[in-house]
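Quick heads-up: it's one chain on its own, the form predicted alone, in structure tokens.
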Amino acid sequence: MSAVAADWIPDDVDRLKASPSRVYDYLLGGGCNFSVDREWAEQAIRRMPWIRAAARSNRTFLRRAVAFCAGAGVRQFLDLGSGIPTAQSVHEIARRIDPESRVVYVDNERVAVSHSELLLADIKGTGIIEADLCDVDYVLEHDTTRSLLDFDQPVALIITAALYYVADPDLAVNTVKRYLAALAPGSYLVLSHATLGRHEQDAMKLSHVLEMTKSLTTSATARSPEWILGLFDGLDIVEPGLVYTSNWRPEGPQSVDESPWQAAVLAAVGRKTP
């Protein structure tokens, strides 16, 4: 990170411990990360050379899913665990369809929040809340949320590459349920979550990397397809259902590449009906 860019970094940020959002930023090719984040990511890459491709596939799923929701008429987006803004953030994608789309970002990582505040300062209709995504009442009642989102109208609830940092499975499930309960019919859940994959050897490697995440500010947990699918109970799941990120409505011909990154993260979009 350059000296100029470092001017806005909060004084209370621990630069000696890697964080998930800054590691993810590095894997996506961003510049809002520290040497400790890059070192951690490079260790993970040595164990799983495909981890960067998995991160980028998750990001492109987000882009396609947001465009889908906007195309379906949604004009409000609540992005939980939004991370560090990169090119083609949620508001940029949604506003290609409707420039009046409104977006609330939520993250609890200080660098992600500070950088978001910097980038969103002059962009009307967007805001960032510093909060744990599991603090549902705080997020929903926050002044930023209430000023930008109308919960009588559909909202796209986005939880990509974030829920697997909630270690308690019951807390994770209840958190999703509580957000969905607050949303109007016609709202969508956009979600991706790490899974152990179909190849035993690669699953073992991913398990090792998940063990490595215990050294991050927050550790990660992979979960079964059945558990992930359960998060969509009561929703109409959009075709093609729960699939690996690269298989969710791809924009071009599918590759038959069997690289293990294609089986690292599952994703789906579900619609709340009356």
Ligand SMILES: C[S@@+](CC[C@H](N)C(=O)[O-])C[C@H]1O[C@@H](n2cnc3c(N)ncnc32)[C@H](O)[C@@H]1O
Given for the second form:
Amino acid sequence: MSAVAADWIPDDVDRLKASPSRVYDYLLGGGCNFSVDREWAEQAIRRMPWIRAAARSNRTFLRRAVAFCAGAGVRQFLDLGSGIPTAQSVHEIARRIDPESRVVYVDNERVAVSHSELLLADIKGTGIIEADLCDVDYVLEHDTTRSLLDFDQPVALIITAALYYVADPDLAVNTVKRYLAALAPGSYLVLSHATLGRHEQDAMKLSHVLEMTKSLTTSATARSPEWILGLFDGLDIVEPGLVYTSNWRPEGPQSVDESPWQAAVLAAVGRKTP
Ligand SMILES: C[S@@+](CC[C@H](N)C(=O)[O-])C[C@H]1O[C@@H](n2cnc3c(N)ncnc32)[C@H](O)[C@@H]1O
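Next up, the form predicted together with the ligand. The previous block was the form predicted alone.
Below is the whole assembly, all chains and molecules, this chain first.
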């Protein structure tokens, strides 16, 4: 590995344990991962062959939802569990609509943070905080947040494919509530979350992969559509509501088949009203 390529690897990172951000990076075709992550991902692909499509579908939902929020006038983004930066990150999408858009990324994994630091170093109006997303006060009071985001103006709060790493359901719900309470009217919640879907056989395969996540640095949990919808209590959910990621305002013709990856991750966008 070249010296340049190694810049994103912090000294203290455990290379023997696979991690959510690096496995996801591998599934998306990125290069910020170790052999332990690739082996874990390949095993997961064998158990659930559509996991890569599910990851891509989640990522494209995120891009469409950010473009939607930017199109609705939002110029500030707080991305919790942002992951290892990949092509078309939140600031790139938002800045197509307004180059002055500001973005704060938050992640608790060293590799995701160090890679983001490298990428964002020269990009004004963006920042990365190393934090547990449940540490709401720390994130909201952080100098980076305070210097980049104005909480009197709307903010898009993004939590895609990240809340399912918070094992305690009450903590997850309260965390979302506390962030939303800090946001001005006109703000948005952009959220996606793993769910078991309707088909027993596919659900079993996803359950096996979720069981496998116990060997990652953080394990994941699927939750019911009702539970996920509850996170939007008090918000106006924008059309088409809570749907599988690939069905949220697709750019091409609306998909009519029920491919398994559509049934792995639910997504919605909600608006905070006065
Ligand atoms: C599957 S990736 C999703 C990345 C990105 N949000 C997306 O949708 O493309 C999940 C990310 O959430 C991060 N994460 C998991 N639990 C977290 C926590 N408690 N606090 C902050 N980040 C967390 C992981 O480190 C990882 O980078």
